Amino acid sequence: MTQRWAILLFALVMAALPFIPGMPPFWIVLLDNIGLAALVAMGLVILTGVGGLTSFGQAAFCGFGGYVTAILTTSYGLSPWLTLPLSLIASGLAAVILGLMTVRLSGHYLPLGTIAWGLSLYYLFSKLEFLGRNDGISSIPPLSIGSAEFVGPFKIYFVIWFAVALATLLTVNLLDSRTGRAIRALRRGHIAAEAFGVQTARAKLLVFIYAAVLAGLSGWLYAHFQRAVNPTPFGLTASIEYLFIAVVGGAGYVWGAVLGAGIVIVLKEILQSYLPMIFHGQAQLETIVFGLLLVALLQVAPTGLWPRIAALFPMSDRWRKPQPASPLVPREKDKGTGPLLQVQDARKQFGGVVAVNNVSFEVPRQEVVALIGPNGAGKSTTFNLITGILLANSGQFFLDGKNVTGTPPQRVAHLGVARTFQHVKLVPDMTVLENVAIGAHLRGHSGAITSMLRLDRADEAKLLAEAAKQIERVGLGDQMHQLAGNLSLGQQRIVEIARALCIDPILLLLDEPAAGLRHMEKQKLADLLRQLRAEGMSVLLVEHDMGFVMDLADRIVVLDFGTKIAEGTPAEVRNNPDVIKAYLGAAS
């Protein structure tokens, strides 16, 4: 089953539940209150467990959505719907605002960030005179269609699970897309995403804006569910369960929310209703409770509970083969004479450690260099002054002519350099189409409102023919449709490689293809090497395969302690006293 049909599914089922005969109107109260947990929740997921961001503070922002529309309707009488789209572009510019302070922080600064914020705007919304301060703002009209209004928890909880399927429809299509990839890439860390083009301050801050639109749709749909509104829902320990259901449901899943909001809350239904019989309503140990199961369930399923039910029943669009699609258009190869990349003089210190001292070299049209040393030599340093990722203390870098020296490494990925990493830098649940598709970001357009809507299904299209062609080039399509973390290293390094080859690049660098691959495999990839050669593309390579480096390379330059002690071809090279004893640790 598909995800979309499983939210057509999911919707007929939810719609039809309030219709069982002998259901209960307080549970009919405890499912409105799943849904809106649930719409923050989602936001949380794509947040933090998609895009890796921990956010301490989204309850503040259904009290952006929860406020606007309480004084819009009371004080200046308008109408709720008309609220709606006010009430969420005042949540969307909260979090541009708080975004741009937040979310270039790292470590544990992002999540201590979010918390002073989260604080600060719940004391905010208790404190200012037109919200009421601690009293709230009451007596807020009900949602209405001409002369039918939803009041009551029956007639409102249409509207807010058909906002809940909406909202996973619409958070389905941002995953499975362009823009979604991006996202995805972001929890493996910045380096490979930004290789590839991916802008990942703005990638960032649009799942920060994302979670807080859907954060305000809960706080608006709140306020007119129950026609009033105060600090209290909107506070950090608000924001706090919030992330523990999107934590217990499965925080890399969107069905994940829907799940943990269920979950947590019916089980904090159960322990305040029985537990103070129990005990005698003694010392509040429904809290105690509360919390240990909630670690017992963690401990059971670190992953969320979602990942153990989504194994029972696959729900996933991950295996269906790319559409047919017009090709992506190749870039215009410039037929120069000089070198493709010149290295001049790329000096690079990490304190007073000088790991590239004062390296030139060069790379022709049409050749294989290699670039080999011990290991600690800086080559893989060289790879990353070279492609922008970092910046040189001093040197200049050409590249077709034009001076790249600081270029950041979406620009240089945008002139036509791909690359590889020393330590394999891919999404492990992620397929491996998906994966090689993050190396065509730059050769698509759509951008996130069209992939919600689906309108980006010609580009989309492009961008998967494009990548199932590389993995098919690479000798890979038997695992096209694997998750990228089930693979070997070996074969890893060639999705790495697939990947690479999607950008359409001019100068391909790969840091160590050839480790972790068997014979045979290594001479398909030279073969591979040569064939890019031959169709006008040029290589720079890292590797440690002395016998694959002298088969292919047409130049050779050596690295010892950051400094080049050697160039030359293969014959010279391998002849050269002073490599010979950076290898042997002698001379002969």
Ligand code: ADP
Contents of the next structure:
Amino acid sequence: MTQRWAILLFALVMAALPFIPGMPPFWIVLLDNIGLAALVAMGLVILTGVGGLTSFGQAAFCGFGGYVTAILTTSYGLSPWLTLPLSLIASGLAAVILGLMTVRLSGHYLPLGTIAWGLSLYYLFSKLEFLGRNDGISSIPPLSIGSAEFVGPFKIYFVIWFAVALATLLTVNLLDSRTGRAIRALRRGHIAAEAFGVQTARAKLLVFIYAAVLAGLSGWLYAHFQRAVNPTPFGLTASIEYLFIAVVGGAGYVWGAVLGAGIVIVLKEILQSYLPMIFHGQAQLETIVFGLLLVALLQVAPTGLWPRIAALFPMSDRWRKPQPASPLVPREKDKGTGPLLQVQDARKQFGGVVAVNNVSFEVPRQEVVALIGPNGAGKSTTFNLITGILLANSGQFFLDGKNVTGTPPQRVAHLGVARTFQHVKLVPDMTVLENVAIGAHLRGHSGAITSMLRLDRADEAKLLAEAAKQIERVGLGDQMHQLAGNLSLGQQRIVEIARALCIDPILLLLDEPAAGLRHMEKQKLADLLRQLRAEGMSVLLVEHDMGFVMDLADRIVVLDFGTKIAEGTPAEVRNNPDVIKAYLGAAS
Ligand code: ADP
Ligand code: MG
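Would you mind generating the form predicted together with this ligand now that we have the form predicted on its own?
Below: every chain and molecule of the assembly, starting with the one above.
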């Protein structure tokens, strides 16, 4: 069953539920609340579970949605349908402002930042005169179509669950797209995503806005369901509860939001109804029991309950073959002369450590150059300087004659420099195909909105077809639909090469690509690199396997303690006394 059929089936089941004979009205209220919470939690799934940005302030965005419609419908008499876009825009704008301030924070500072605005917005809601202070705003009109009013939990049920089904569909679409892959790559850190052209700051802001708009929608629905708003449901406690919901359900999964909302809200309801009977009204006891139950649940299922359930219903989307598509337009053939890459006097210091000490070398067109040297010699740092991940303290870099010193990594990728990483940087819970398609990011154009509306299919088919082509080329066609994390480390390195090839590079930087490969696999890799060279590509290679390097490289550059100690053909370097000393010294 594909994801979209699952959503349709789910929507039909939800639409039928209220008509079950004898369904207690109170259960409908509970389901309404579950739907409202699921919307907010779905935003958190994208933001926190998928994008890796923890927010403790999500309920505040519900507040924006709720208060905007409350004021505009009560004080200005606007129709709720008119305030719907305004509520969503207000939440989105708040997310832009707060997002710009917060998404640049990293590590623990980001969640702390969201707590800060979660708290301050709550106080703002409860102190402002025109928001009714702690009493809030009441007498909000119900939703209506013509003379039919959605009054009461039964009628609004259908509006709420329609919104949930729609949000699920849009979110599933978003994640299954070029933009979605960029968002999913964020969790593995910026470096790999940026090396393939992803504007990570923009992607983060996008998920911030998306999550806030879903929360705003929930707030808007809440206001017209309760017909009143006050600050309490938009405070820090509510925010933490939404985070709980996402985590319990499965923070990495869209359906986890719905499941988590169901579990947490039903659990809370049961505890609130029965515990006081057992413990004779001891206040707050249910909060403690609730907390303990959640901790126990997370012990049993640390990634949430959804993946456990999903394992019982295998979804076939993962195995979907890429559609045949017209191929992507290749980069214009290289007509330049002179060396492709020139590194001049590059220097990089980390505090007292001189990782790269005024190193100069060139990569001629259509040659394989190997960069060798003992561990810690500065090889990977040199790669990071060339690709713009690190800024050199001094020195210059020229690509195809153009000065690219200080160029950001996304731009370097755009110019045709692709790389692999010594420490593999794939997204383990994405398939090989999806990981490799990130390499083609710059060759696609579809944005978030087109993806959500599924107008990106032609563009998407081209990207996936290119990714599939490169996977076949490196000999991993059989593994295309495996999760990348299930492959051996050696194979993951080869997947990184396929991803790099998707850029359609002019220069390929490979950091220890043969590590962990068996003899036959190394031979195949060497053949592939020879073929790429014959097709016009230049390769800069870091590798410890000397047999591999000596066989393949046209030139070798030797680094030791950040300094270039030798350079030449394999034969020249092999007999160089300084090189022999550096290697023997390193080995002894
Ligand atoms: P190689 O790839 O040749 O093994 P590296 O370029 O990774 O070497 O490292 C060169 C030196 O720079 C080492 O001494 C390493 O500890 C140091 N180094 C590398 N990256 C960093 C960093 N981000 N911060 C501090 N020191 C670093
Ligand atoms: Mg290294």
